[in-house]
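Starting off, we have a lone chain in the form predicted alone, written out as structure tokens.
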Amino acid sequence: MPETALNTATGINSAELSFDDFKKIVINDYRIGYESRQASLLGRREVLTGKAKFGIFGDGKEVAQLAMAKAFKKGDWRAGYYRDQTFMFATGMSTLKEFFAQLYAHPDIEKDPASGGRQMNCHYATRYVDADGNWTNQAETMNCSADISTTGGHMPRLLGLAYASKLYRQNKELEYLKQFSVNGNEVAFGTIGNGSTSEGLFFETFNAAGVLQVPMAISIWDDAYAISVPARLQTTKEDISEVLRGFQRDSKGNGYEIFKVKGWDYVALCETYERAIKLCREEHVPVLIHVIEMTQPQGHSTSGSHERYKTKERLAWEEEHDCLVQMRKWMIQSAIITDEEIDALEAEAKKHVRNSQKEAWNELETEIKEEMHQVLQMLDAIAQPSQHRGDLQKLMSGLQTCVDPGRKDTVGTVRKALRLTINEPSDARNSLVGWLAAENDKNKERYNSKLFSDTPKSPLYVPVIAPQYTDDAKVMDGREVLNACFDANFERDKSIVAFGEDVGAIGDVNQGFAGLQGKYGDLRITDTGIREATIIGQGMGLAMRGLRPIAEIQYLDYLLYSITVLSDDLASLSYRTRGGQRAPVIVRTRGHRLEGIWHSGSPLGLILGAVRGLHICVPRNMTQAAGMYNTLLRGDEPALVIECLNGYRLKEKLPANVGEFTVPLGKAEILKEGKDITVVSYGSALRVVMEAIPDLEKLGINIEVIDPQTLYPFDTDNICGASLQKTNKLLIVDEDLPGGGSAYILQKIIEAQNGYYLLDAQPQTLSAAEHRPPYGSDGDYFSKPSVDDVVEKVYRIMHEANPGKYPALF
């Protein structure tokens, strides 16, 4: 492969188009971009004024989105920041009226269908989901996965995106999946601000996708600035395509092709990227576009003004270099236009934003109004007799009088309306409280569904397959367990991929993938580098377009390393989206118990904390493990599971249906059953639990222990509140810091399940010590609980209820 230099484009291709239809194009070209800035420009007003609550637009960006749209083809795929309005308009994959609808947070996907009103404006998808959970024909559509607010954090997604093209084209085994791809030719195409390129999950991201070679497409929107901060405190060189470009493809081996060009030459632009899209579609060549020398015009947001922090100088030079105000000199300059038509289309193009504008607001403004209107009339029929007429009336004045009244203004004031009638029973008041009820459920689906898919194809739905033995079952490690079941999975189903550290060549660290990688070969079960960010990334991406990834991370302890990843981005996907965007990768690690602070941890409580939208699963051994997989992958949503570290050689029974058999989620299974107190852990805690038991029984103390087995869902047959009913007693133990985990599983059972009315005595926790463990085993034997720790905590709880059957150890 030939060495090439940083392209720097000087013209645009038009051999093949007649004058009149080349005018034809910029000059609808430019009626987008106008519009988009008169968008802009008016939602900042709309803010301003009230109506929404926050801006943030893409002004100075529209003639560089404008050429990005020209090379975006049905089944590519953007990953990209809040910036890029103009591309998604140009694209036909957002429309004006969308746009405003998403900026007053219109709470309905036939209004907003990115976030039905969850995301603040700007922050773009499309539905790749229907109802029943079924994948709609991506090939066929333009595809755009939904944003987030950290302006790096869609980097990661962006690589599996792109490393999914290369699976489709290279794995032929995958060409029955035609809804997802057609012989891998997608781009992904990726947008991040020059400031966010200081992120480690960009150059993480970079690094990566010049290893795999996958089609993808990154343009920096270069402005200079990232809010107040210049380049020169963000970019050595201040100029980040001359940081990179060590990684210039030349004739040693892979690598990217980079391009720089200005953000107001349309012409250039063009040019650009119509040949850095054909090769990086072509031949799968990872590409940089560079764009610099852009503005912003209003500066970063509503929230702030950039006259603040820029000079008289740069401002003036930004006004003088708008990219529109380039386009428009170029466009008379070049006969395409003459002034007046010009005038003439931006007049037009101001009346179709406005009236735009106007027809989302209004459509929400009645909706709301409709409901207040309801309201008021309720009201006046609980005053009229009411001893707390004035002060209702009261509460009507100012619902009537509210500015812009909201959802929130209506409610409101029915609660306060009922609290001031409490001793007042009425027919009519019967009909207000009907009312908040049914609007309650509204506001749910509103405001908090769809944290997961919730479809028939649920994992909670897939059916309970018990595990067969025969007579003569092999005993063998759990770790061979665990290998039988992926194989039998890989088998089944030819969709599903395995990769992360050390999983390809040598099977993994535990050897669950031992010898699957020469079976199925390294496009199916492969060797990633340390980047445990952009492992979960990768897998994003590829679940999002059809594929069954599990992504491997090596050790719990290093989870914290793709934490952004997992809670801004994979699990808040079906909620921030309404249930159109899924993404069922499968996170795979180990943890809990071994040796040293990075190889011994059970961080539950910051996990519960932070993945929200992810099933968290605790198996006790690898037989439950893979019963756990054998069920996640045949749903539709994504989990994160946990196996025990230290139990990879314990012997277990190997199931005749080891691929076939399911571990059902969210439900709790009793080990052994007592009488005397509840005690209730998971994975390798369990173990010591279980231990434990033969001690307690030498005491007379018998205990009941539960499997909570997953602990989101948490126990959702209430087994822990039923076993309570017969102890009256409860013991968590946890390997997590005090008030981690198992603060989260009191919460459950003494709140959710009302365990509180069942005990008689103080629910204890059993947990780790507040630093992480030391190494060596006399380190783990003082600071996790041991069963020494379990049998005496256990009797403590049983003296202090029967002092004088279970008298003071010491």
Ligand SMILES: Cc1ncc(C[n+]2csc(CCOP(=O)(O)OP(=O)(O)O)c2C)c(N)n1
Given for the second form:
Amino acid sequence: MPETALNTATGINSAELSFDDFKKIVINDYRIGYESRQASLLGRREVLTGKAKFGIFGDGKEVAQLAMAKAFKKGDWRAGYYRDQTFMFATGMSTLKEFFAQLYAHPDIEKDPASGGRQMNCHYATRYVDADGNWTNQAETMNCSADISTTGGHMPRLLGLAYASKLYRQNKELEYLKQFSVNGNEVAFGTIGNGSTSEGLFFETFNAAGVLQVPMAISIWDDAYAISVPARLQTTKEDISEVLRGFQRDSKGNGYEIFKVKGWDYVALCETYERAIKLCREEHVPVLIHVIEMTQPQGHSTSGSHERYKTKERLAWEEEHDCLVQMRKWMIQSAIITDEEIDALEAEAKKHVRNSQKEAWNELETEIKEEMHQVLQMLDAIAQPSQHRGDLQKLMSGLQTCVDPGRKDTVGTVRKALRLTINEPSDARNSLVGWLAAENDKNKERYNSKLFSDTPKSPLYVPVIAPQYTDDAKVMDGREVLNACFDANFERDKSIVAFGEDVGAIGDVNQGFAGLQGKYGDLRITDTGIREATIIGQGMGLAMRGLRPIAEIQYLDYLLYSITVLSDDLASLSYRTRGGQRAPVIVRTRGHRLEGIWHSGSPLGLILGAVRGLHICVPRNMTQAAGMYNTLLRGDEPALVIECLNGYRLKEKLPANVGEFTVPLGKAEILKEGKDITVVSYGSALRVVMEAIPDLEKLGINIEVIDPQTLYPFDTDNICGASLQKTNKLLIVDEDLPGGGSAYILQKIIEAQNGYYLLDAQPQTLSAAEHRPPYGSDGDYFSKPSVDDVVEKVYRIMHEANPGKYPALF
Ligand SMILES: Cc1ncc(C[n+]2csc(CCOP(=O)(O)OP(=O)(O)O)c2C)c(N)n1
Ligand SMILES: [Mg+2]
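Next up, the form predicted together with the ligand, please; the one we just looked at was the form predicted alone.
Entire complex below, previous chain first.
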């Protein structure tokens, strides 16, 4: 029988259970817990002896997780943190061997399905996207969203996973999406350490779930410490569930059901989880299970020892209250098992863990040794006739005697050998060059692939459809073009939802969604609280469960309040699971110049640095924005769309196919042809550049203007670089700080597109001042690039190249 079968087959309180069945379940639980403990002990040893780099384990948290696993059903989700190995083993979502494969960073999704060797140990995930980009049937599997190391960072995602069940239960139009939900009967289980409840993301999530009334079950593993910092310095009253009492549902309104239970009391834990999760699942009431009196037998992680900061008394208390020690005692006292039987079980479990560890290690070592063997043979052939035989042999013996070698040792040796033999061409050397090229390809796949889902469903492969205009095409406010685009998409695809601050009743502050809540209902166009981080998390959870969210951040300036979720969680999701998970969230926001310090933001340098893993769209007007939404809503990758804040009331023509035409990602457009200088700009700054054209013409300068349209991907057809063949001069104009978005563009054109070789004048950037713009039109004029600034900057470049033709301005 598989080791998890008993555990997950039935809850422990089932009335029909015989004492024998009951005993079997308990003993099986203990075995899983004990094996998990042995994995922690052995895992730590593997780090301390150098086979693995770092270890953080779930020892001291085993028993509560056995109880939680009993309540976890197919279709359910977990969003948790690094202490949950016992839960993962008990549910069958992970195995001991996978645990060790991840500890050793085995870069193979067959060995470490959670991350393909990319994540630190005890970072879990199940895979729900297959190689062709198809969703698996999540309703038939237990599901684990991919962990991140930032403590508390997973909370916003947890909210979204739970919110999906609410939509699946309440919105009958979603019944066709059967592989994601059975009538919203799923619970999203969250786990978090006591210390991490001090994070803002925890409180923001907690409040939002109380408002939304979603089936979210948060377990707090409370071991009274967060590394060295005790509860006294973390939590008001040193008791998080006490502090959260005000969230308890009562006659005044909806809220949470709050439970508190000891982490070493197996029976109480099983009862609590059964009760709490039943309520959560059936009635969609969020629950908090505060599990107290947990311990850390080995301290926080392999990085240090807890003897440094825990008192002798505390350490003695922890030893006595070790949950497995307590469970063992209870089992013997209750005649569930005898001393001899449990000793035998433990000896067997130890052996099993040891074998799993050895197998995981051997599997990786065999691969690496095989590569080493190939290289040593090739090096031998090169060394024999070489002038550098001595040095080559030294390299070879270095590799042979390397303790626990990795791929870096083999590849590093090859690269050094090729440098040594630079003047000794031979067939043998050519073979080595060929080996390195092939290995580089494999290593790229192992270590660098899947920043994006990169499946046939990628937005990059969405067919390009041009906008069509009838002769009598209506001219309207830009916001109305967007509105028509959203309307058509909501009609077409029932899985699309939009939410954010003021998005619902008034249809967003600029009315892109105006009237759509009335038409499609408030489950699809929804107002939220002011909580940017969880708006993104909400989008992430929905997108992971097959819905198509447009998560709106009211202004670009407020994106910073969600940047941790965007950067740590959303942007890294595909990469950190090596394509096993995806969340095609479309983040909609509006930015660039308008008024004042917090309504004029254009921090593209910051964004480009933070969210590699999202497409970044900077449409110059609402028609282009609409085309981008049409593309993104048909693809499977996440994106950020930054509309022009000052563009909603500018007039645009309504395409007849407003919900169908697509703007391809990464395709730059030449807005005006010219021969003298290439000017690259995006967003609202582009309009300033276009306005400068007549003045520049008066000065005898004919500029070429290019709109890259998306900053990631950037101009994949090298339109900018090609333009330099004609103009040999380059100016980049944007509203970010100097060295921000413009520096990124410069790198792309000068380095990646080889523009350097085509220039006959210094490439330049024109950006905003280094501070945010003051309020008022003068503040804008003196802080952001103006038409005058563009004209003068272009003129000066022309002057530098040809002072005779373009004398100094002043
Ligand atoms: C955002 C963030 N801040 C700090 C850290 C460093 N760090 C890792 S674990 C940890 C302590 C967490 O304590 P707690 O939440 O109580 O969980 P425990 O490890 O005790 O189970 C800290 C500070 C981190 N990983 N992420
Ligand atoms: Mg703790």
